[in-house]
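Next up: just one chain, as structure tokens, the form predicted alone.
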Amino acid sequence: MTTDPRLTPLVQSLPRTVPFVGPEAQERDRGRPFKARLGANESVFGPSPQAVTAMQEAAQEVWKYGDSESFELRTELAAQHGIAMENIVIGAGIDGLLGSLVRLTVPQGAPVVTSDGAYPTFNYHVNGYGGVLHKVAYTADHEDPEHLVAKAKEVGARLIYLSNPDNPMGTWHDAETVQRMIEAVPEGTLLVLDEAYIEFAPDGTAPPIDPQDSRVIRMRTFSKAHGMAGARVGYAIGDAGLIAAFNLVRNHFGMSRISQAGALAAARDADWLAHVQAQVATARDRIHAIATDNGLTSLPSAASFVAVDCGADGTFAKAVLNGLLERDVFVRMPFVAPQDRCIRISAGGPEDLDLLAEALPGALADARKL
């Protein structure tokens, strides 16, 4: 807790933590770079070459602010989803959009429901705006829609957060299950459906988009399948009234022209997206095989990473993770038991996964000595 008198009482009450410590910060602390960057769920396969070209060309006009309405990108996304552009808002990744949404909908002291151990950046925004988090446990390594809705009814939640596919476990619910959850959302509550990894999921994972349904707002991103995490482009789909409300709080010139141009080109390059999807599927299979070769099990995944069960508890998994870090392989792990028995490994290229295969036996052996 900080005691700087210039800060609001709310800010002074917050823990001095951030959701994630970035790999660059870890590299500075350790004094050397990682050889395999498999912890941040970035796409090592990179963006579309067409997106790179578009961003290079846009750099010549970077003296201009970005289009405050992201008109071309919204028009393209609206056409792809068969909705009106008034149902789409562009923001600085899903993280930025979550911050705006919480600011719009969660007054201080208002209840919000999420899963214990789900994506912590959502919690970070809720805490930062003074909301009160109520958490439910995972069930069989899946977020539990029925329990989330029940808790929302119990506490009168303003928001319910669900990621599908889930981060950090990679598990998923089918479209019918998610649609039942949407239909069960209590009056006065909004379901925040985070679909950051939806491009990697099996057909039938995402329910049809109904832009008139005021019970749900859907979040998608160019950070994962489109390989543009560093560009910070995400979008939300919702009813026109809610989407228009973002204009009351968002940073209207917060989007870079370069990022807008890259995202537009990426959205139009279906062939590159299919290429990345195939690469990720191959990488997931390789991670499953590496886990098996080391006597471990892994969870089926519909995301761009695999959760590998280290076979014990969170203390043991953390020791395995530390062993991998010492061997220059960057991975992360869930924060909450029992999911913290796993380490989470992002899809990588063949060279990255060769390094993982080389490092994991030693990391396990060291952990077993503790």
Given for the second form:
Protein chains: 2
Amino acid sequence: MTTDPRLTPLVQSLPRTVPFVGPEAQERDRGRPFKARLGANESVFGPSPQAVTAMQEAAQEVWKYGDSESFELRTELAAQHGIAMENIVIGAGIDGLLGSLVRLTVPQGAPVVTSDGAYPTFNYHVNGYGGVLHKVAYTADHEDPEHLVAKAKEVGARLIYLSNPDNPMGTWHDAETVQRMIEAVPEGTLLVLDEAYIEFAPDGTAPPIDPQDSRVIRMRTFSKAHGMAGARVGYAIGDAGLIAAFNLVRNHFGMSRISQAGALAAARDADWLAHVQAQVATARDRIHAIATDNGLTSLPSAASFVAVDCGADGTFAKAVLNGLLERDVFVRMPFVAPQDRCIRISAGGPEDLDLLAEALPGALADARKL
Amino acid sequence: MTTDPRLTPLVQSLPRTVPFVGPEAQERDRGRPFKARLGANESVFGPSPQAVTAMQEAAQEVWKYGDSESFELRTELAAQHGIAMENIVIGAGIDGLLGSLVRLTVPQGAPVVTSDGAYPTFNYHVNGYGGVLHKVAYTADHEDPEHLVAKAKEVGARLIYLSNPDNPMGTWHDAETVQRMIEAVPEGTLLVLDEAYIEFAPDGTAPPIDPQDSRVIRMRTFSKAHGMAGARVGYAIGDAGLIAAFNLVRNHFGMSRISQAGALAAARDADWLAHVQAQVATARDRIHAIATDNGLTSLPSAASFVAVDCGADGTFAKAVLNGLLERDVFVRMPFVAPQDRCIRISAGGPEDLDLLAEALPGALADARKL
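Following the display of the form predicted alone, present the structure of the form predicted together with a further copy of the same chain.
The complete assembly is shown below, putting the previous chain first.
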């Protein structure tokens, strides 16, 4: 809350909290760097070498604005998804696209439905544009399509948010379940299907893309499987009318030319994607094993991270998390009970997970002493 | 205008026009590339070699999100300006920052004052958030501080926009004039002082920065003198309260990590900046000479471009511009009379300006035949 009269009444009413404190900010507070960076679901396996080369070449050309239409990238993605480029808009990561989407669709005071504990940056945008959030509990650590749809009907929601696979739990629904949800979306509501982690999920998790379907907009990103979080490239897939609406408000020359070049090369490098998928699968297995070695359970995950159940409440999990941070292992945890009994550990390389394996017993022992 | 019921009433009311069509989009329409790219006020002299190296190194690390606080870059800029980092917010170019600023300060229906023919992307954002634009005419090809302030008083404006040097005319006011304008800003109004081209202006063009002054917010960029338009890095300087407000709405992890690294290196490379300033001064002289050689006048410019007066009305200037485009020289022109008697030519290297010198006589001759 602020009372600066230069700001709009809506902005004056906003809370002074941010969804996430970045690892660099934490390192500055701590006064020393982390040794393992496993908290922000970044891909330690890195971007495609071809993407790196493309970005390095593009650096010379950075005096030019990026192509305002991201024509080549949209053409490539459209071909890969078997849709038209008019069904795709590129943005500064899913975060940026979610902001634009809320701006486009949520008038001040309008209701929006999400799960209690789902992606906080979506909530940040809804609050930021004056939407009113209605939250539905997770069911058995899954976002609950039926409850979300029922709540949307009840409140007349403009948007329903569903991430599949879910962040922060890593749980997922199969394509049939998601398709049933799409069919059940009430008139006047748009389903925001955040598929940031879809490349890590089993085949049959993503329902087929129907670019005519005006009930759903799907979000994809180069930040996760493509290892380009720092490049800020995401895209939304929807019917042509909805996608065209982004052109009414987006920052037309807002995309980095280097990021555009990198994303194009990354999109074309299927081998690297397969390599990362294999590395992530291995890392998930290792995190499951480390949890078991420490007497903990972990949740099956279709994402690039694993939620490890610390076996007690949020206070205890927070103590474990703090113990890991003290031991220079950066991880995060869910914000809301009962999911906050877990800590969320991103897939890491062997050295990262060695550090985790080394740090976790001490972190647990310390937490149990509190 | 659209009637898609998924969109807010405000969005439904927005025009389906965009401020600028990029050169790549024009090239696709034409079916062939431009030979000289002198239309978007990009720096053909390129970014600092040290910035290129920094970006190339950062490409390997792009799997990490950028620092959400842009700590190093803000620290460097604060030191250079002799202010605190709390007075600086980094954004995706001035375009992105203008969007956030309008969102922060302009409730729907609130009045905003600018010059008729000044930066259209500012107008785009004001329209996009439902503000009401009040436009003041240029006076002798200069944005007119007294008229702008008088209009702001008359309508009770939330914002006044002034670019100094001006885009698209290249004209400028000295620091004393701008400071007088700041002193005259009415209670309840904020002056947006867009200094995108300030590095090309004579000493004594920018008034001293007073980070306590709550009447003005200043916009700077790495897109122009630093030759990094494609990296999307700008910054705003203002009092700490106003700057903190950006944190209530901005996309906290929205900055490219590569762009952050490049901007930091560019900010530290004073030699390259001096080199570019000299090149731009040379290019301006050459553009003036080419205009004279063709019997045209050109406006004195404190920016990285020159407005060349084609000596008749906007229709004629448009014909000259089209003649240049046909001859593969990309330029732009002011949108509004009487400034639209000019075409706006960005500083180019010797080869670019050779192409201009070659193309202009034919373009003029063709225009005179129409």
